[in-house]
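Shown here is one chain on its own, the form predicted on its own, set out as structure tokens.
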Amino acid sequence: MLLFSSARFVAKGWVRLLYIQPKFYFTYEGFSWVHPMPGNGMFVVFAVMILCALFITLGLFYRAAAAGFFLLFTYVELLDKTNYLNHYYFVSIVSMVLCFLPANKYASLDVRFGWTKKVTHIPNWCILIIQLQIGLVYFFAGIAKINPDWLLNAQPLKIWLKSRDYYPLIGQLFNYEITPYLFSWFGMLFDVFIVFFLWNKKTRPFAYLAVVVFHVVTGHLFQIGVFPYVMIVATWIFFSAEFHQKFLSLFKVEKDADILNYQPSFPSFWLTLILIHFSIQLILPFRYLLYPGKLFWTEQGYRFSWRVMLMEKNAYTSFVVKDKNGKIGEVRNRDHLTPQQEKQMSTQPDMILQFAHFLADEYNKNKGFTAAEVYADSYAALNGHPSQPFIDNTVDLAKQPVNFAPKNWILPFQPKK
């Protein structure tokens, strides 16, 4: 899946569109030093990433390939947060974990060429760590759905499903009032409980069938890229060793009679790292509690918390630049941003702030402004509620710090009566 996804990204033309054409990049806090490669260098990055994914698949130079893929993929994702998707975050985490797992100790070219010792048995934690990571994705996605918009108002599914009533055979079902509620409640229950059914040997086949049906349906209805298929394949990790042995037998990989155990070096060190990793994974989704206001409106603490398809949010944001000498400059966002960047920026306050700082620097350096002030006029609509003012247009955003502190210049959300 890593190989397919990386090659698909290049084939779709997204390397040039997302990492070469933009003039400005919305970097993550603390990573402003990360920049795209000059010229066509990003194609080289993706070529090496694809090669690493191929080597991981074959088990060839596995350790170096896993480390290379993790570093390159994470580098690409840190370039611009307008491209953030939950499954990219998931891939980055899993590729990091793969660096420490003995995934090349059996049916691999590393074993075939004698570059690593073949083993037949590994500690349970090597399997459990992947299962737990997948379980966290599903469980937190389900917990996030336990909110009034999703369960009581069936939003945003009420909007999305009605716009898909042209589908043959099933399209008319989307016009029934109860349909989005059924989808909402089933989606929540599926995400919360599916991992427990996958862990249970008796319910596993039925649970996996549910995984396939759920992800195929959502993948076709909502155009969410390769994420459904990544999860369909990733959940094979819940099946027994015998299941995977039968699969490997198709490639003439026979089971060894001797039991050869893998003994990792410094296992207590690895287990300490695992404990730290999952502690962070458990804390991050709850950091939104540190911020006031409606989470979907402010989006403070929203990323890296496995909140999947929970809102329909549209916004329009324009900027005015002023200086102390009375100069006024109206900004055309498209002069600096791609359409994708402008769309994402307009709905997310931290990006609005970043762009305001960029504009202040741009007008000070290249437009003859002195101590430029930047004001945003922004309106947003969330989950079927009418559009309303989003950002306080009396606040000079150029003077607001770019950090993780609460942003008091985000106007409060006013639900429709």
The other form holds:
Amino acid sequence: MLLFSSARFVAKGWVRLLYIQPKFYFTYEGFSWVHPMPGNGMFVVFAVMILCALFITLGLFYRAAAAGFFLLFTYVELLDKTNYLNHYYFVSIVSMVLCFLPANKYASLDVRFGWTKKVTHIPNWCILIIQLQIGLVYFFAGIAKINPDWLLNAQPLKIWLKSRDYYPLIGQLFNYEITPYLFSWFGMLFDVFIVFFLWNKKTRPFAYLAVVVFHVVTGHLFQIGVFPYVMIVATWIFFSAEFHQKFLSLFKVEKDADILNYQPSFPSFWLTLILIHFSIQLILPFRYLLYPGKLFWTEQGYRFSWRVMLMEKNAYTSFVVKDKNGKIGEVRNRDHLTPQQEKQMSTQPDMILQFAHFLADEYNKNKGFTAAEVYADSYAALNGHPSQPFIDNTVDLAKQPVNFAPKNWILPFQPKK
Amino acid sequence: MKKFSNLLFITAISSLLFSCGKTEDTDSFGKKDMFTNYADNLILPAYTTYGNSITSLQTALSNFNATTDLSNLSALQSAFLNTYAAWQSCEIYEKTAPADQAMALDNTNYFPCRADSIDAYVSRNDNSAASIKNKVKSDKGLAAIEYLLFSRTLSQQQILDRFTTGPNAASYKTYLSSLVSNIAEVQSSVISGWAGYKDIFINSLGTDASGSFSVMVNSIAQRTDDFKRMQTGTPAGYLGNVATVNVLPGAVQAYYSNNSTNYMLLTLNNMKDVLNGKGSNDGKGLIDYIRTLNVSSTFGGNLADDILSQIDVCITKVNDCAPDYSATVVSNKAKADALFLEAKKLLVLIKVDVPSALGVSITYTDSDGD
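Switching from the form predicted on its own: structure of the form predicted together with the partner chain?
Zooming out: every chain and molecule, the one shown earlier first.
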């Protein structure tokens, strides 16, 4: 069991992943509404990030590169909430974990140059961490689908598939009443159970085929960027050492005859760290239970929980700023936000609040308002339910604190009559 | 387990077919028919009718420039009103690529125009056709032409004097001609844009931002937004959705020729036709498609029916405000408020419920604020 794999393959597994990274960078740069950083500054950040990714792949200055990549990637991700995507979060987490793994101990330049001791076998837990992390992604994505909208109404897939019924050949299938239900249930079962099938050696080839098919299909049907390919590559970690060895031999890396074991120093320290990490990972997705109301409506505790493709939500949110001297101004969201930001903001209460606070500052500083009050008028529609008022338009949002307390100015969701 | 792999197999096969297949219109509704209907039966005819009206306007203008007298002034005025009315059926396509790229709305129908700024340009002889293109939207377009040709206070003779004996008379004439050339130029660039775009339009059946569902929904939503904000809200003193005491009677559309409520009715009736896909013949429209989705609206009925009946409610409220919205906002504000309220409900249906039902996003940028 302990001969499971070598960490080198971890790196190898991520190689492809990290080669896909430049695509992210482009997309990011292309949509460079990410805060108005001085343009060239961001290019440097991305250039260094790509360099780090390359070094991780080659196993050169591995730890520094992994740490650098993690920091830079996370930094970019943190720049703007409206850019949040589950797979960026996933990349961040995995790159963080990689900093601590001995993924440069086998087929790496660090070894070739003699900067680190060669190791052919690493403890099982090194692999297990990544597997567990991927398992959590699927599993939480799966249990998030166990909700009435998804399973009983087949929403939002009903909307999404129907709108794609012009696709060649399979398009017709989308017009059958049953199709979105099959997709919904299959998607849920896939996400919940796939990781167990990947774990089991017997079912692994089938499971991997399922991974590829599932992600290719969803990747074609929906605009979800590189996520499917990230997962298709990331799941290689479930394959055996022999598999990776074969793969490596393509690169003329020969198998070692000797067994060189990797022994980390301070094992109990690392174990504690891992336990803490996974405790957080396990608890975070459930934090929504602390909030009242329907999760998809209020989105309190929605992010960082592997909830993928669960909502078709649209909203129309407009703001008015007033002050006690009778000054009043209508806000044109586009004066302050990009289309993407506006779209994200209008459906997500925490961003509505942040924007309201920004507006209060802006109007106090630059528009001669005194103690500006900000009111939002907002309507939203979720997963095929009719539109309804979203935000209490009598509440001065400038006075509402930005914190994790429940937001009682979100009007309660009224299910379909 | 067996079942599981069977499912996998089926999915695998379908995904294979899916990647190899050719694009055929497989949907039961006939989306391609619908977008073809939009292009051939509604959009192009609307711009063509508008273009023909501009041609007549240009003829009337050259007659007026040659012989600047009262009878040619009234001929010019009536030609202009035809153009103004014809535009009301084009504006709803503002977010289709050719119109968007030509910045047709900003060049053609921003209101109210800035009378004092136009007068200042005229007095400085800053009036060439080339300069109009670069002027801000409140200094050009139909509203500016209307300002030059109509008045609520001046007599026909006094309007004529503006172009004959008044100060800067020649410059007024030039400014007027430049305004007309500018809208003509924009119209022809929209038409030529459609020549290349039509195939893309009728074949982009997806719901992504460039797909025609998204384009049409965004365009109609933008139009509804402008109807709510500019035609009904701003004159009645609304900032966003909040009522203020600053009623602005001069901010109505077609203030000088007093056609505010007439054009509201044109807007709404046209919107109904567009949603129904009804041009010179009755083809497939978005409402027909939405009806097949069988979704309910926030009013509890079928979304398709509720949208149409909400437009009818708005029409009733407009009629309550007729014939002069600028007078109504002063003398009978409650009626204007009622209209605004119903316009806002219509906007929510079109801007939130429709995108939700179709799976498209509202992405248009607010054309306001420069």
